[in-house]
Every structure is written in C-alpha cells, then in structure tokens.
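First, one chain by itself: the form predicted alone, in structure tokens.
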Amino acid sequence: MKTLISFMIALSVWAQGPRREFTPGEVWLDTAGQPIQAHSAGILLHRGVYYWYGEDKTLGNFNRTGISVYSSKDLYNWKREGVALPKDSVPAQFRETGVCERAKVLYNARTKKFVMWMHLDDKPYAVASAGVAVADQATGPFRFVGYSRPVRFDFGYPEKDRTNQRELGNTYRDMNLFLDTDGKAYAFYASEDNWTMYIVRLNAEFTGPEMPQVEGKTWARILVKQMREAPAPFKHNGKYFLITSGCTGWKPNRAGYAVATNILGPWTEKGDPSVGAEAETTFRSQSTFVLPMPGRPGKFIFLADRWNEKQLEDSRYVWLPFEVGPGDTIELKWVDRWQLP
C-alpha cells in the first residue's frame, strides 16, 4: 500500500510539468512518467548530455533485463533510451538467475567508443568476474566482448576456496570506473571475496587491465582486509577520494571515506562521512558513485541506493549534495529535497 500511495504521489508530481528538484528516497519517475529503473547507477557526461546506466529490476533480482540507459541535460528530468546491454547479451550463465551489475561507461576520445565494464556472476557468486562490452553510441547497442578477473596475485589463498582463485585470478565484484585527469583510467573494485579493494589502471583501450602489471605501479591492494564494497571514487584539487560501504548484502551500513595523493596509494581512511540521523545506515542507502556539480568546482553529488530486498524493482535513489572541506574533510546530510546552486 505503501509503495502505490508513494507512486500516486509522484505521478501526481510528474503531471504537473517537468522536474525541478531532487527529493532523495522518493519515487522517480522518467520523463514518460515510469519509474526509473537503473539501479547500482553510473553517470557519464558526454557533449553537454549525462547518461544514467544502471540494473533494470522491473522483474526483480538476478539478470532478467538487462543494463538500462536514460539520458538528461539538466539531471532531474530522465528520458529512457532503452536497455544498453540486453540481458541476452552476455553468456547464459549470467541471465536469468545469474548477475550483470554495478555497469559503469567511460568515453574513450581516442579509439572514439563508449566502454561498460560491469560485476559478471552466477547464481552461487563463484565466477565472481569482470564484464567488458564497447559501443559507438552512449546509448548502445552495446558489444559484448568477454569477460575475465583482472589481476592474479597470490595473497595467500585459502585451502578451499570456492571461487578458484589461484587457477582463475581473483574475484571481481562491486566495482567502478575512473577516467582521471590524465587521460588514464581505472578499475576499483572488490577482491580477494571482498576482503580486499583493488585499483588496476586500463589499457589505452579501456577494455581490459594495462600491461604487464606491477603491483604498486599499475594496480594496488588497498582497505586491505576491511570488507569493503560499492566503491565511488572522485577527485578533488589533485587528491583522490573514495567512498565505500561495508558488505551486508541488502542491509544497509556505515559508509567510509578515503584519501590519496596518488591513485594507487598510500590511501588514509578518514572514517565514516555521513552526518545525522541515520548516519548509521548511510540513511539507509548504499553509495554507488560520486557525480561532480555542474559548474561547482569542490561541489559534488552523492549517489546511493536504498534496496528493498523484498521488492527490488522499487528500490529507490538516494541522491545527495556535499562538498569537500578543509583538511580533505566531508560531509553528507540528509535534505529532504535539494536544487543544484
């Protein structure tokens, strides 16, 4: 009953024109006035457009649809553009009831493709791999290339381990992307089965690790044995921040922050950002990625999710402003609805 008032309550909000504010939590609906679906979300700005990737959970857990794609110029009001990556885009094992998740796009200006890399399983989370797809269009098709975990390092493997980690390298799952100043990107994600958070820098491509690999100097080991997932990383006045959550499945938890000089580390845990009530829970949301403010330089926008585990197709977005303060400090507060400065 709950679910429906709140969606009468934002259909009413849609018929009355066109979006103007955030409200975090709240139904959200596109521009067809249809709930969005793009769960685990990732922005791409590309030629004055955002593009909004995310799980389609309209027939709710595991891989039934597909990674969706909605775009914007204003980012409040969203139109659908379709499913990016179809379900029956990647190998069978990962449809249905397998997993195709925490999809992110990155441009890449010189081979002039749009390259997703997404969290790849089965139903049990034993392949545990990163997914590659390119497209010559943000809104896709995109191509389904293969799929692999990145990086083999021996950090000392239990006897039986379910997910093969010394035959097949190690896991990869929550995960994001990073396209730094430079013109280099990266991979964050969970490792190690999430005990461990790796960074690995791309190829020129984007469409798999650079090598040969060094540790220290084209990928790093951090949050080493914190159990941390839902990585968002950002950059601010030449320092790197990362925020993460803890690993509970659905339930919420206490997010954390950590900053560098160097991309790949050393990086100092600066403890949980969140502010308030609910604080606790990271107002009962999970961060999926760091989007900077148009026009705001040190201004940025916090995303997360707040999974209903027993309906996921109406988890909600949790969207919210902060900045960074002196001393690499920051902030988030709950606001029950926002306007961009």
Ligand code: GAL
The other form holds:
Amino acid sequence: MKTLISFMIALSVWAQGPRREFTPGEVWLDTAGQPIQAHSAGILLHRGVYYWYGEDKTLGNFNRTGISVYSSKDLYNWKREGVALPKDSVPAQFRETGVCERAKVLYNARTKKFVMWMHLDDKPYAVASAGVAVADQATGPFRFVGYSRPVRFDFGYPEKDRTNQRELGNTYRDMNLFLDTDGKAYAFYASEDNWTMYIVRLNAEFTGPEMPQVEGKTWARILVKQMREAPAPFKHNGKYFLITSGCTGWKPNRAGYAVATNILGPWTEKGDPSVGAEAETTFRSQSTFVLPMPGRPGKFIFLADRWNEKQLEDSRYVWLPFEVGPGDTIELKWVDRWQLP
Ligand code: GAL
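Next, give the form predicted in complex with the ligand, keeping in mind that what was shown is the form predicted alone.
Okay, now the whole complex, with that chain kicking things off.
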C-alpha cells in the first residue's frame, strides 16, 4: 500500500512537471512529492548547486529528526538528500524534547570542509549554546564537534539569571552565518538572553570564535537591548545589511533592518522593510535568510517561516524578491507567485 501511495505521488509530481515559480505560503513539495521539511532555512551555493538546510519538523516541534538537506540547481525544484545532522549526532539533552534550530552551513575553502553552526538548547531554552558540526560533503553526514557559548563578556549580568551567563558565557540563540568577500566568516546571534545581537568573527577553520577576542575588533554587540532575533545578514555594494524579527516565539511580528559600512558596526537602524497589507507581521512570517539572486547583483530573496504553532510540521515557506534601492533602502512586498527575473 505504502509503495503504491509513493508511486501515485511520484506519478502526479511527474505529471505536473517541474516547478517554475515561487508560491509563498503554499505547501511546497520536493521532487518526490513530499512536503519540504526544512524550516528556518539556510542556503549554501556550492559548485552550481544550492543546498537548503533546515529543521525537519515531520514529527512536530523539537529535535525529533534532525537537520535535513535538499539540493536544487534552479531554486524551484528541490530533491531531498536526507538528514544532514541526524538528531542522534547531538548530545542527548538536545534530542527529542531538546532543541536544534536555525542551522546554517558555510564551505571553508581552506580546510575543504562544510561547517554547520546551530542553536542548541534544552526544552526550557536555558542552555542556549552554539553547536558546531563538520562534514566532507554538503549533504553530510555532519560530525558533531561540540557546543559552547562563544563570548563571555560582562554586559552587567542580571542578578537572577536562569541561563547562568556569568558562569557559562553569554547566551546563544537565533543565529545565522555570513561569509564575507574577504573569506572571513561571522556568526550573527541573539545573545544576553535575546536582549542584544552579537556578531562574532570565526577562526580560520570556522569552528569557533577568533581568539583572542577583542570587542569592536573581533566581535561586536549591536542592536543593544533591542530584543531582536532571526538575523538574516547580506552584503551589497560594500555595505552590510541585517534583517531581524522581534522576539515573540512562534507568533509573527514586525521586521526591522539595519545597515553598516563596517561589519562590526556601527549599524544604523532603518526601521521596518515590509510595506503593504500585513507588513506589521512580516506577512505572517519570520526572517531566516537572505539569498542573493543568481547572476543579478542588487537583487535578493527574503526567506522566512510562516510558523503554524498548533501544527509546526505544516509551517510554510515565505520567499519574497526584493532589491536594494537608493539610500540603502529595502522594501519587502507580498506577492502571491513570482519567478526569478
Ligand atoms: C522563536 C525563534 C524560533 C524558535 C521559537 C520557539 O523566537 O525564532 O527559532 O526558537 O522562538 O518558540
């Protein structure tokens, strides 16, 4: 029966032909006709192939499956390549009802390794640490290296702190990675229990922070006490851009963006990039990544998650095109369906 069903699905996918457009908010099927399970997407372009990493929430919330990976040459049609970081490859407290979220992958040209960073946590979100895993191939399997809090810096630790930052270092939650044009890599993440965003330059292997750490030189606190998360950085014309969301769990909120000439700041806040209906909830979604459009300098794709809190496995993907306009401004607008230019 199961084989028959898969055969029927494959037949209908084949009959529909390849996908040729983006339909934000609808169910997106992979090339085998199954809904794509890769939430909090991160995309790596490697040798002409796009790899989409994300949380596989087939079994609902928490790390019950792991980080999946899909591949595509055209960004429309995605082939499931399997689970790149199976849940069992991380320590027990981060599996099942533990958290392994917002994984992102960079390729390190020097070591020829694929390096994955992720937010690891326990159910109450108190461990709040960075996990690192390494692979020889983009599709994995990734080998877990370890977890830590990359920065320990006294920002005025609170008296009562369930995350123990004074002892363990400053928290690490919603994150992204960014590879700069000079080959240096950075982690962007919500720290100080989500109050302040950190940008930390990575070491040559991309497996940890650059040492010794010097604030303003190797790492920076930005959007101080703004409570932003879901960072999505990108670069255009020598300037750095960062789109973030507010911190309201699975509920959507207003996005914001900031611009900088130097990646470690100062960053200038530019307000909400979304315009039109439902701008106040980022079109019912939360940022996760910005992907430069292939061969189109100045054009980008905003990738976001439309979380379905009651049924997280049915959370949808919202990808919208945008460009950087005069004065380093960006506008995110809703479109029902669109194609690459
Ligand atoms: C959001 C975060 C998601 C997930 C969720 C859990 O704030 O962006 O990645 O952690 O909270 O409630």
